[in-house]
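One chain comes next, on its own, written out as structure tokens in the form predicted alone.
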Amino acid sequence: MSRQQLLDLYYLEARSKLIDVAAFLDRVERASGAGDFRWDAFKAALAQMQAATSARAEGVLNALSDPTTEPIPVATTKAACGAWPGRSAT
């Protein structure tokens, strides 16, 4: 498939995609209040999506997920949130 048939199809999808993005960083960014362990990792996944590779949504996915390979013992929370609070990315 060529660049232009993938602009063709995806384009405006993609395009909605980024603007809800956006909307979302200014609306956490004029919220008050300290922001948690998600909103450190959406913005390392953020970076992610500059990078200056093929394998941005590789990059992305290792921003959100748990880097360790040892089972916990027992689940803190009844549901995932979508970043791991183990770290705190910049």
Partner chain sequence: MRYIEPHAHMVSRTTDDYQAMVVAGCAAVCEPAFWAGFDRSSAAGFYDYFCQLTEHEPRRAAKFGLPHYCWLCINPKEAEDVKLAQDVVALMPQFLERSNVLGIGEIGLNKNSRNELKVLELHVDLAARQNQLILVHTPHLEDKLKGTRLILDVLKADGRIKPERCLIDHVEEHTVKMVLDQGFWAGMTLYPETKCTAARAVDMIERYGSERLWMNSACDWGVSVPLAVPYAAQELRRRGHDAATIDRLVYQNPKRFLSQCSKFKLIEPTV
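So that was the form predicted alone. Now I'd like the form predicted together with its partner chain, please.
Excluded here are partners and other molecules; the one chain stands alone.
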């Protein structure tokens, strides 16, 4: 599809999601108290949106991923939270 056709197909949906992200950032910043590693990871991932590349989705996913290579000693939970806690510590 051409760029024009893709804009016709997806622009309003993407615009809506973009405003939702902006509102989420405002909402969290208006709130009091400390954040956590997810907030830092989210902002780091946002930087990937401005990258001059056609692999922004991959960049965002990588920014939110555990980059280590060794298995952890033991699983203490089953759930994933969407960001790697270790990145804030590095």
